[in-house]
Amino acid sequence: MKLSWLLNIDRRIIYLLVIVALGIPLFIDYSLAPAPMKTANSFYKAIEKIAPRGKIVLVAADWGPGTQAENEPQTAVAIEHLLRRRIPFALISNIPFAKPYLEQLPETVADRLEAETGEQWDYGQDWVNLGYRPGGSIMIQGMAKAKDLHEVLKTDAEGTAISELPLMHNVRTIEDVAMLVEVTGSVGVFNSWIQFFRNDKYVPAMVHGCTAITIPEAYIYYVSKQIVGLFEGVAGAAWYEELLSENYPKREKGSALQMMTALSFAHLLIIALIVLGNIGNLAAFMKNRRKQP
């Protein structure tokens, strides 16, 4: 049987193949178990170990429409998680891109959990929304410095003044910031904050999640105890879906775990692809051999 037509497949074939790959977990609603990881755990315990009403986390969605796919869902469990424990929390962000997302992901968020148990999540009580700020590490060093933060950030992203917001009354310095929670797929970013949101007396723990692709450079963070939790990709996010769901019975399956398993299936079907490329160039390369006198 001749099978050196395995090396002339239509690349249109394939990019078919791996839409419909992509497609079968999302349109037929099934989902794989996710791999455990030791990262998210972290992350899922040093939220726990916050106190409810107590300090603020600030939540920098340092992210926009290109690793939307990986980073949505990893900022939308995380808000989940405070959400549900009643931990007060501040949205901001370095990219201009992420205005939409801040306004958006925590309403959704707070829509969802709504439905499901009959509670209330309102604005400016158990979140606020300080919009994109630009300046990079000189804004990061700003609120870092402060010792008056209403004086820095002054309104939200909707022009309220910061006084005027139930949560922010008693956040007046880094000091009353209990963690970051930074997300983003941007290069440097998270080394701004990491570097500069500290003051000599004082520095709030730190949580992060990155896109794939720079899990090497963001898992040196972890080791040293820099970072005391870490989502690895959207694999990460996924983990932590099945963490919340395991303590809240009740909740809905999230879109990490489908998009893990989406990205599962086309994982299987490249690996096949690189088989069925390796016995195509071993049939080439048999044929040749034989014609060789």
Second form
Amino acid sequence: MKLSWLLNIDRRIIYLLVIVALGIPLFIDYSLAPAPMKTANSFYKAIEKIAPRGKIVLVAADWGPGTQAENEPQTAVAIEHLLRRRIPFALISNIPFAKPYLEQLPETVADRLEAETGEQWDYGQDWVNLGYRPGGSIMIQGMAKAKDLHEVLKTDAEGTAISELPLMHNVRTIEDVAMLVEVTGSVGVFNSWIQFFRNDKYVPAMVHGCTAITIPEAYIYYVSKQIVGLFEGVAGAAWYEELLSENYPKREKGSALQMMTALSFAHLLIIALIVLGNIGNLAAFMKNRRKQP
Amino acid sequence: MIGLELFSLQWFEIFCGGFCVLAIFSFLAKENPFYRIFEHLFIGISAAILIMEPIRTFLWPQALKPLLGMDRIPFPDGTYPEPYAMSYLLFLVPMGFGLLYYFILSPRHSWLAQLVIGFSLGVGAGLSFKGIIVEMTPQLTDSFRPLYVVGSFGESLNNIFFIFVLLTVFSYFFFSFKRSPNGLMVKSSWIGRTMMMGCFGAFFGATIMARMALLVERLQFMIAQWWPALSQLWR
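Same protein, different form: I have the form predicted alone, so give me the form predicted together with the partner chain.
In what comes next, the whole complex appears, and the chain from above leads the way.
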């Protein structure tokens, strides 16, 4: 049987197959059970340990459209958990492209929770948007060393004075931040928070959401206990959704689970294509060997 | 998308978004001018945002407005509740120093730009020095692991494998003395190289997963938002 065609499949056919494999679960709205993830479990437990209505959590959403696919579901599930537990949080970003997401994401999640529970979540009371802050590591260090964060931050993203926001009344130094949730696709940005968001006396607990590309690097920080929880790409967010659904049974199914199912279909296709390519390669090798005298 | 009004602003946003996605994905078939136009559009928009956002969110409200005294709200009679704070004039010092960077365009005065570059390098090096120590120390101490953990065979095995990989990879980057053929260092560095290959494989697999995630997110958008918005045209 001639198998040489396996080595000459048009790349456009492969693209089409990948799109079909990814699209099927989305079209038929099918979700597989996500794989349990130890790192996401730790993330969940770390947020469960924070006292409601106490210190704030700082959510650094350092991502834009380029890594939205993975970082948006991660940020959304973290925000959802914080809102459900009534843990006040402030959103901030080092990336200018994050600006629209900082505004929309908490509102979208809060609206969904209000429809589900009938409770209410308000801007200024339950969360604040500190917006895009330029300056990278210098800005992070400035916040960490500040004797009064109100002086450093001055206003929120809409220009309202920080002192006028009820959530920020008692937030004066880094010691009033219980946890840093850092979500990004860039290792350099994450490093800056690890390196500079601390002072001589206090280091807040840190959790991280990374893209699949940076998992091998981010895992080092988890193993060395520099972070207490980790979202490993969209798979981490999918498992976190499962944890939230277990603990809040009325919760609607989220997008990360469906994304992960589509990815699993595509991974199966890629494995099949790798096997086929190797069969073609082996066939070509055997054919050449037979030809040799 | 149920409840989305035809030709509303949100409808146009979704319609244009889907159109841009199709234009960029047309590259998968082959290189074409349609793709090129949208690629340049994307680069232009990104560059503009990168310039304008720091000006809009920081330079104007936190530096220029106070410097020009425009952050003070006057009384109806035109007087101000507090006098202009002269200390804001100090902002001119770092601003002026930073602007020296533009002398890089002048061959005669480019040495002035080198002052700014030197200053930036010094700040960067200082921050990195501190940052690397803070970041690396916990990782370094974590690598000193016990080879035998009482009551946990799995963890002991894990630690032994970890130390084995650590030492073999170290040996690959050890070039301080001549290696004898078939010597221990040659064998060890070969194992180290093989381990690194495994790591690169993990990176590559993770990269494929990340790229697929980008595609699936766009497909979600096209199926759940763009197509229903588009189909309103003939409903």
